[in-house]
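The chain below stands alone and is given as structure tokens, in the form predicted on its own.
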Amino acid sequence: MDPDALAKAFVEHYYSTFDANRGGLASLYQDGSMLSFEGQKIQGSQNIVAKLTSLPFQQCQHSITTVDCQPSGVNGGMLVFVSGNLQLAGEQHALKFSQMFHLIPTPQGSYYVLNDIFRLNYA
């Protein structure tokens, strides 16, 4: 699968899972994975999912504006950079966000998130 198609498929899966069932994201992370969420660093799949499920909103809808990707390293890793809008239930205006994923291939032929950096973009 070409890198752009892979990045697009990952992004669609990640955000549809986030919007429907954040706990379902656990399988995308491993113990060595790290999330930087608005500057707060969280390591390990369980801690990352605990952070994401504790966010102060229950329902949200991501709408993706751009997806850029580049190969990373000699073992088939990929950098994926996403920008878009995050609409929270009950809020009139969407929040703009950027997120970067460093995907690493697994022996089983899938990918996991080694690094994940999320930032809201304030005007």
Second form
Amino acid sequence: MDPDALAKAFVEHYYSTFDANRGGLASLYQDGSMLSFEGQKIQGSQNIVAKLTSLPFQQCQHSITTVDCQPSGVNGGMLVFVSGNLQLAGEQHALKFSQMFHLIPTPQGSYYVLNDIFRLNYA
Amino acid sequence: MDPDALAKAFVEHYYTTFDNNRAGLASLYQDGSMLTFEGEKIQGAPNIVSKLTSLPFNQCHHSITTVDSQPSPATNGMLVFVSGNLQLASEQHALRFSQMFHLLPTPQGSYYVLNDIFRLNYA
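Please could you give me the other form, the form predicted in complex with its partner chain, since above is the form predicted on its own?
Whole complex next, starting from this chain.
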């Protein structure tokens, strides 16, 4: 599959899962995975999912504006750089965010997130 | 050196060079380096520096708001995620941007940029 198409497919899957079934993100991280969320560093799938499922909102919708990707140089790894909007239920205005993922292929032929950095983009 | 301190030092060096001596960025890229600049893909140090030195402004100033970094164990490198403002000499308002770098160590003990993705953050 074309790398750009792969990156788009991953991004769509990631944010659909986030928006509809946040606990389901567990399958996308492993023990060595790292998340920096607004400057807070979290390691390992369980801690990452605990952080994401405890964010102070129930419902949210991510809409994606840009997706850029590049191979990360070793063994099929891929860097994905996303910008978009995050609408929280109950809030009038959407938040803008940027996020980068470093995806590593799994033996089963899919990808997991090794590195994840998320930042809101304040006006 | 502490990884976060390394990331900050790299970022300061990168943007100081960009703002004062754009062609000097050539030493930070190699043949396999990749830049995606507002969606346009460029490969290799000469092409990357050619793109950056031909951007339609003479003077600019980057000011950095956030720097996040994580090790990339898969590549023995470092991922750096930056957000900040870009003031062009001729413009009244600064542009907001996000940028990610994947840095790999050089035999001489410094880092070069393997992957570079730049995006403006529109309001």
